[in-house]
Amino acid sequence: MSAASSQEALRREVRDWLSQNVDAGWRAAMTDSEQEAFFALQKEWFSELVKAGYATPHWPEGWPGGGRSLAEQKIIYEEVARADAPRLILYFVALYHAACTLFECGSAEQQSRYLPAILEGEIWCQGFSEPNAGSDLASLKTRAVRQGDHYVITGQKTWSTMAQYADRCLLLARTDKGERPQAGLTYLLLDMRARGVTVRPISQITGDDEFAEIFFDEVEVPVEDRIGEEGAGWAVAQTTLASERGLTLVELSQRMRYALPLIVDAMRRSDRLDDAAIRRDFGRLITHVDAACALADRYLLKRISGDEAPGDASIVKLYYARTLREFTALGKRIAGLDGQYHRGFMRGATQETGNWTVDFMNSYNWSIAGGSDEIQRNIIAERMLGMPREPRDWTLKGQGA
């Protein structure tokens, strides 16, 4: 069988299975709910996946469903984006940051015994960013003080995504000052169940509490939880911050692709189906959706021939972060009046609801989420066009008041 014939051979298979078990009322069940009832069925969506071997096709031939190429992953994450499923994002972290990390650069013990647990529904979260240290992270001073066979940490992160609900966290902490930040860095795998660790949800605009503080008061962690050597953090940080590359943006661009018919939706409940400047705005903004899909796929293409070039994953994120931006303001303007009522916000969804208010709102995360526009564009501007870096310590002399 060719590659093209057992590629239409996967998606039929793929297409057939989501058919059959995402229940198209999860959205509803979803709106306004309990936390239990969202944990309950994260959880669930995720043991299926798992079963059917869809959850980790990105990982190592040997694990469930995985050892697929590039090209099969992308399929599945179109056809997952195209039935409408829940998004994992209570597993997130765990299926990619941990995960990919552990097989890099992780131990052989490490990776046997933290990678089942995975598969288990076992949930982590992530602790780089903390309050003066988000886009400049090698300025954290989160620090581990190595005592014999642990280090003590002490310090706090934040804008850590579902910490409330994990069960462990890949932690970046300073353990040498130096001469240089990121020489300085360690990279642990802590257990958020250890003494001294305190978790406070913080409460967004939209009402949902998806990210939360960390407190690290004096919390031991085993050296035999280090990933790498000690000080080598920042070169096993840069593999946790690569490993959701392509695939999540493909199935992201694709999921705005087909809440598309969510606009037409608010035109003919406006009855503005008819007003030509709406029309104009709508027609333009299918055609920014479509080359936010080509650039992703475009990207994706360039991995998998091994062509990437840096910087070319910020092109794909910054165009993706802008026109879903121009998604939910468009949708938000249709909808007039009725579209400024805040209806809740539903958990486990992306940013095109329908629920106007709360999608224009959450839409602005990925203006910041995994590294804000300023820092796409710098690296654009850096990596890609050979523009000179911005010394730090310039300043307006000279050019008057």
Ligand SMILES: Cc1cc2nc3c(=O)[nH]c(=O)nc-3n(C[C@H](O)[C@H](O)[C@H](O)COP(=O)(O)OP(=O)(O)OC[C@H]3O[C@@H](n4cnc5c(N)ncnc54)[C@H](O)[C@@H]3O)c2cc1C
Second form
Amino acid sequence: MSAASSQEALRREVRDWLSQNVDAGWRAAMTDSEQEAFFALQKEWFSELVKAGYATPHWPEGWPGGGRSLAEQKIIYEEVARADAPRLILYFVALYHAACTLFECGSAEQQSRYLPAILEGEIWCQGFSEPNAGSDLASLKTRAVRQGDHYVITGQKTWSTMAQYADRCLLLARTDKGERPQAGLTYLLLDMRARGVTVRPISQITGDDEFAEIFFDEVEVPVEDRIGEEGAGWAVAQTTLASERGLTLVELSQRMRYALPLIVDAMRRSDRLDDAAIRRDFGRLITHVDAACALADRYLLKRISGDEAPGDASIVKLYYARTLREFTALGKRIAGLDGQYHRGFMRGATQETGNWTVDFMNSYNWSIAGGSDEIQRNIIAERMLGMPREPRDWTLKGQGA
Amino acid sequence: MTPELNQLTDSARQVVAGLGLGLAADEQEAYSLIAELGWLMVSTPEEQGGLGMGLAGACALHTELGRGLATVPFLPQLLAISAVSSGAWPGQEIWLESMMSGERRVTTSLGESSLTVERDGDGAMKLNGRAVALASADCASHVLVEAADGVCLALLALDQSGVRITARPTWDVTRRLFDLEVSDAALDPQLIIAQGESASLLRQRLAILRDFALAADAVGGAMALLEMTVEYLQTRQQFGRPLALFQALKHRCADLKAHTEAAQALLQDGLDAVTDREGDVIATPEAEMKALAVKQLACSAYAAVAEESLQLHGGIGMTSEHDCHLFLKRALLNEHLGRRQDSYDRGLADRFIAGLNQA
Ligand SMILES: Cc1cc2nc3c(=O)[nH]c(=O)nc-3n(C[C@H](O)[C@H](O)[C@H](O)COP(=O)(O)OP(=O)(O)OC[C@H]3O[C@@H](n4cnc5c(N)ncnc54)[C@H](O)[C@@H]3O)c2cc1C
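Can you switch from the form predicted on its own and show the form predicted together with this ligand instead?
Up next: the whole complex, starting with the chain shown before.
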């Protein structure tokens, strides 16, 4: 079979499978829903997708569902978006951050231990940010002290998405107060059920509680759950962040493309389908969405061919975040006063739901989380354009760096 | 990109650099050189004696010419070649050969035209109306004319009676544009390339080619200008440090970089979407939408880079000794070549909504 006809066959196969398996009522069921219903739906949809082999198109050759070409991955994400299937937010960190970090930096033993468990439904969270270490991640203070064959963890993480449900945590902790703050960091895989772990969900501006604080009180992590060497955690964390900034957006930018008709719905509802000013802004949005998809695809191609360069993922994320803001702001504008009336949010939905004020507020997920837009701009300017970093000693008098 | 395209890009970059920035090069010498290099054959299929590198090949060259602010009127001739090479019409072989070698020069409108065709009693066709933005028309013997209603595409001799061209100097000094006025000019039946349905298809194809070409020119210009601006910020010192150290300026450069990369990615992605397996442009509604998006994004990126670059250069950017303004003026003109600027955004929305209603 030629590449083109086998791709067509895959498209038909995925489309058929989705048409039989996506429950069209999921959005209604997830609106104003209880956590239990959300948890149940995510779990069920995840296991069905895994069984069908469509949950992990971005995994490498040799792993279930993996080894897909760029074209095949695109087909799967496009079809998932077209079918408007639920988004697997509960498994987001497991499928991307955890898996990609294990593929790139984990030992064979760690891979065979954790990756199959991910496919069986283990939920992961990312424990990087702390109350006093957000953009300046390297300044984090959670301590990991080596004691024999394990580390003892003490400290606090925050903004950790889905931590309240998580089985495991990607933890970045300090093992050493080195010269450069980056040099003393170590990357660990932490069992969220271990003694000394406390999780407290944080209420968000939308009413949802997607993220949580995590407290560690002398939590023990076996040394074999360290990824990379002690003190090499910063480099490992960069692979986690690159997958978060670039790879996840291959699916999400397709989601945005297939959500464009929501804007047309909003125009129709507010009786402004023929409003020339809105049509013009909508046309511009179509172009930006198309470009966001093209950037994400090109990034994926670079990853597959091993040509990824520093800053590539930042471009994808910055552009996606700006376009998502534009998308949701346009929806909000068209909806007018109607968009301002309170309507319950949808759990585990895509970024675009048509509940425009919520969608607009949620678009900040992408301009803040995973390194804010400003941080991406720094990376692009410094790593891609070669502009200088500001000196470390640029501080106010009396405050050390 | 394929290795052939990479090679083409590399050699084009060297040639363009050798020609110097826009104004330094003599337009006629540059034209002879690109003809000699075979660039005029780039998109013509191999079986018609061309290089068979399709739209991708043409865009690689347009990008490099845009990068170097080239004055050479490559695009109008390339569009005319594309028209001449399509379908089957009496003069095809001779015209194609002499146009690809650069011996015969044909200009094409890069803007909107309002030409109409009328048939008189004996079936002879008469052309009337106006067309704008014919580049370097004073060096061409003929112009490719499209009747606005899609009735026909033909070559029209510029020295024929009833045909007049007028130079219209633009702020962009890297292009020389002319208006065309036609009153009751007879169309030579031997020079009619397409009529009816096939003429309107060809018209759509040429619009797609033109939009992609302008986009490629814009991407090349935006990349070159952003590089130049970053370099300037690295060397210019104020407050005892290079300007490049100020984050307010770094972030603007980063945004421009993202805008430019997006335009380039969309252009590359679009090349696949609008061509068939042989690399020929297909005139489908999807391809047309892609062309609108590609042109709009690339030209807006170029204009954004140019506008910001002028600001970031400070006073020196306002002087005619510096190249900044050459880029700005070309970027501004690019936005207004092709369709009317606002009609790109509107056109996309209209087509998208019409598509939803059909589905
Ligand atoms: C929805 C959501 C989900 C998240 N999920 C996770 C998760 O699962 N795991 C996790 O570890 N973290 C998570 N985060 C945390 C996220 O990574 C941080 O919020 C982010 O890195 C910013 O840090 P901060 O909130 O401390 O803001 P700050 O760093 O205090 O930044 C405040 C403002 O200052 C700007 N700023 C900071 N430094 C600079 C600079 N050098 N130059 C210019 N401007 C600067 C920022 O861009 C921002 O606008 C999540 C955040 C959100 C919003």
